[in-house]
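Listed next as structure tokens is one chain, alone, in the form predicted on its own.
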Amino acid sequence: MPVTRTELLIATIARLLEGCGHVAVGASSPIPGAGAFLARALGGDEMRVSVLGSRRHNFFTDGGRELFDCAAQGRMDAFFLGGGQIDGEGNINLVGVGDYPTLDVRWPGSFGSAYLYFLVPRVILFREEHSPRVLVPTVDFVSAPGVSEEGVWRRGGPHALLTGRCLFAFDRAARRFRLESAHPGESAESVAEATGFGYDAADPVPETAAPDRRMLDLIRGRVRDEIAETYPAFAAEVLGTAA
């Protein structure tokens, strides 16, 4: 059987938590939490995995405000989060498209967004979609900054840029996006026509690793059935398991 694009999303999200003590998964995030399970297996169980809404794989039991509380702790090394839009600057937008508060779409919120942003060490945006129209020049609404200015203070910030095409870092220091690596199928070409920003790139760019058969034991058995207790229609639909 080949190796399907979410296989290998899972498996870029596991080799991107190496060397993480405690990872939190928010809500919606199948494809984030299967991959969490995959670095806990990967690297013998020690790793804490929390993902919200699970009854088995969640020791808070407070739901997002204790996950708060835990990030502001310093008890959290890494989470994800997504957007709207995200720019090259790292910005995300949660909020809606168009001239704030006049919005022409409206999404559901920041949420906890900016908190965690400042707190979590290691923080990865995933987005499947890659278009234009996601990763824009600059986002209508800051809803969580990627970047902020000397002497405020910020422990997190964004560690990598995953989408369905292709893998970014994030540096810093120079506050820009550095493409990784190319799915399979992809380009530095096709990945140039589909962002709306610009990053810095190595010539030639590298196809993203395909996860090695020990991976995809462990994610067609032990990741599958680990995320099918709180995402059972993923699990069947996309990873395999029995409904």
Contents of the next structure:
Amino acid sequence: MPVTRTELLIATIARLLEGCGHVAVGASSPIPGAGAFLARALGGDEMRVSVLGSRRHNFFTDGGRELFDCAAQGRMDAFFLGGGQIDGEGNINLVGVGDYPTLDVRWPGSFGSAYLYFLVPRVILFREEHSPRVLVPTVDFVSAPGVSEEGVWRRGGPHALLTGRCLFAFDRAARRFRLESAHPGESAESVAEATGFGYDAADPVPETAAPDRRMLDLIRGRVRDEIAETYPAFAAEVLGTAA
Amino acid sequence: MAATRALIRRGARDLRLLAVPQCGIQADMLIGAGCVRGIEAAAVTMGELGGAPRFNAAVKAGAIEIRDSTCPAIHTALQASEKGVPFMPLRGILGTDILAHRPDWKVQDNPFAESGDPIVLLPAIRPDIALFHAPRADRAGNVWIGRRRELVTMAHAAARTLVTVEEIVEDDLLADEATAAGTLPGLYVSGVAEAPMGALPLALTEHYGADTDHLGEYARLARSAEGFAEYLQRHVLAQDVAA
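In place of the form predicted on its own, output the structure of the form predicted together with its partner chain.
Full assembly next; the chain just shown is listed first.
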């Protein structure tokens, strides 16, 4: 069976999480969740993974605030954020398009992004849609800023931006993304055409590494079963039904 | 949800909602039914079913006051009320448009730092009423909430707490350490009403799952004002009014 785009994204996320002790996954995030489970399986089960919305993969007992307090204590190494808009300085917008507050399009809201972006060392931005309307020159509303002024206490921020077309790394000193690799079927040109902001790039741009045999077996077996508890439809439709 | 429907049947007006820290169909129905003057939330969403349609329409029309927040800010501002202090500091948030649109939040330098270190100060939130549904209560008004500790924070912070439960039991929930640890003592509870299946169409963990067909019907109908009115007639106004 050929490697699907979803499997490539899961494997790429697992590689980005290498070395993390505790990874937390927010709501509506089946691919990041599967990526975290894969990273845990590859790392000999030493990683802790907490998945919002899961019963089995949720070890928090102190209410909604615990995830945030846990991040503040420095006990969370990686988290995932998305964005209706993401700009070239790593600013993300989860509120809407147009002039606040009435807006032309209203999205749900900022959730914990305004806080976790500062507290969690390795924030992975994940957005499958890679188009000029998502990757914009400047966001209409800053839910969470990619970088902060000197003197602002901050231990976390964007680490990478993974889309359906490519993987960017974020350079905090340069305040810019750098194109690391393009997924199969994409090129430096096709990525540039679909991106509304400027960025640096490797030359030539390598292809995003495919998952190896071991990763694929885990994705199609154990990881699928683990993610099925929280995202049954995703596990069945995207990762195949259980053997 | 039982109490939400009762509020709509009673024609509640001018409510100011606080989502802890996000909300969905409950807030959307109250807004659509004209019960709401303003809302403070980190997010308003129907989750997998997409945006909250009546909320989105009201935002666009400028019909409700909206205070965009971020999850830990709501938890933290409630914790200030728990402790009876006027404000609490919180990391992050600096440089966001959330902060830019919250004149009630302040930024000050950390008084314990040698210099600089700006930090956000959040005024305590003291709700008039905390309202939630729980599995069970006893005759003394003790309410078992399990590990949903944010309900405890809400009750501590609010002036009054009203709870609907699946059942009222004859046992004393504080008599056994195993149940006492997950119990909100009656000291904080102003009123309890029995409302079996009272969370439907939402889920109540360990009791019943969400009624996804019903939620889908809501999301579909509530896209238009006429459809929403039809939903209300069918599922809220036409019910036998027990509450």
